[in-house]
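So this first bit is one chain, no partners, the form predicted on its own, shown in structure tokens.
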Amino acid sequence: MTKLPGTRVRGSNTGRPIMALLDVLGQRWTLRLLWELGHGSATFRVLRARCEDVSPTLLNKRMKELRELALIELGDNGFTLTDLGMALVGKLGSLDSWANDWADQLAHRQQLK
């Protein structure tokens, strides 16, 4: 079943969209997924092949979930993201810059002890 906003999700009965958001993009291999695709259109094969672990029932159940959610669409070239996945992946673009200064700062830490 697919998460949306305003149904029960982990962590929320009422489904406000940000919980919602939070619970889909924590599932298994959303995140990878979304962000794979933030470099381009692929074909099922080729995501498979870039999520070395992922099964291709676990990718199509991903896929199917992602397109009812208006994240990805399939098009002439395979997967690519919609307005709303581009939206997405580029806030998550945002995250991946704090999580580097993050881990830049955290490594500093440890050399000073």
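Numbering follows the first chain given and starts at 1. Whichever C-alpha set is largest while still superposing within 1.5 Å between the two forms counts as the rigid core. Predicted model only: the values in this text are computed from it and were never measured. Compared with the form predicted in complex with the DNA:
Core-superposed comparison between the two forms: the Cα of residue 92 travels less than 2 Å.
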The other form holds:
Protein chains: 2
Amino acid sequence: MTKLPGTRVRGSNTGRPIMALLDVLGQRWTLRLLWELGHGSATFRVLRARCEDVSPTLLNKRMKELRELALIELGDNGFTLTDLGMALVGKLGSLDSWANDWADQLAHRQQLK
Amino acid sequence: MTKLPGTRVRGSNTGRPIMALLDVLGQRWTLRLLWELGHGSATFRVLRARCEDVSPTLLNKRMKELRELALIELGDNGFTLTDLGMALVGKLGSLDSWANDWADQLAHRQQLK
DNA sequence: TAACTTGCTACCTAGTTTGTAGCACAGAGA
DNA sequence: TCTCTGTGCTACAAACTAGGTAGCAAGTTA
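What I would like now is the form predicted in complex with the DNA, since the data block earlier showed the form predicted on its own; can you produce it?
In what comes next, the whole complex appears, and the chain from above leads the way.
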């Protein structure tokens, strides 16, 4: 079910890990959930609350996948990023400032109209 | 239709740009399409071919969105990343090597079983 | 004119996500 | 023991999104 890197994946029969990654991250809420866990571990319900009450159905599905992919694990503090997961989220960290610049530029465009 | 940063977005009514970004990137093919354009401009059909013949319906939808979001533009060479788009893809660049490490670790896990 | 290539659209099917309600289990306290 | 609270998780139906196929209109080239 879960697409491990190295296997065939939607959008790539080469098995290149990056394609598996882009596929996983391109599922709704995955990126956001990892981002939130980057700000600290959370129980199922807390994580839901942080993500505007995403449905438990989907949350459970994603948590299952991300655990199989060794990006998160479930412990006494609820769901936590693994070392791998933290490294990944670290790479995404700088997106925040980029996003702010982006918003500024788009706002500026709107004004020109 | 397209969710500009600064407006309400799925998963965030705060309008934080990063949330708009995570929402956009968390749509199927968006991440992959940007990634592919990072390797060079491409016409509609070439881009489709690079992405295992993603359906034209969806490709068109994504291209429209990404243009509204000023991440790509359509010129004589087909679709091209804007400066903003290139900066974003640049931030994702290092994901490739991370993904390889990730695949190695997962493969190692499988062997332990 | 006729053959190409461009971006794009209509249409229908298949798959994914969402929302609501609630379950089984574990620990704490009376 | 009985309830209360919190945990992760599940069932099910409705709504939405993505996928696959065929083909169009406009532009370019010959």
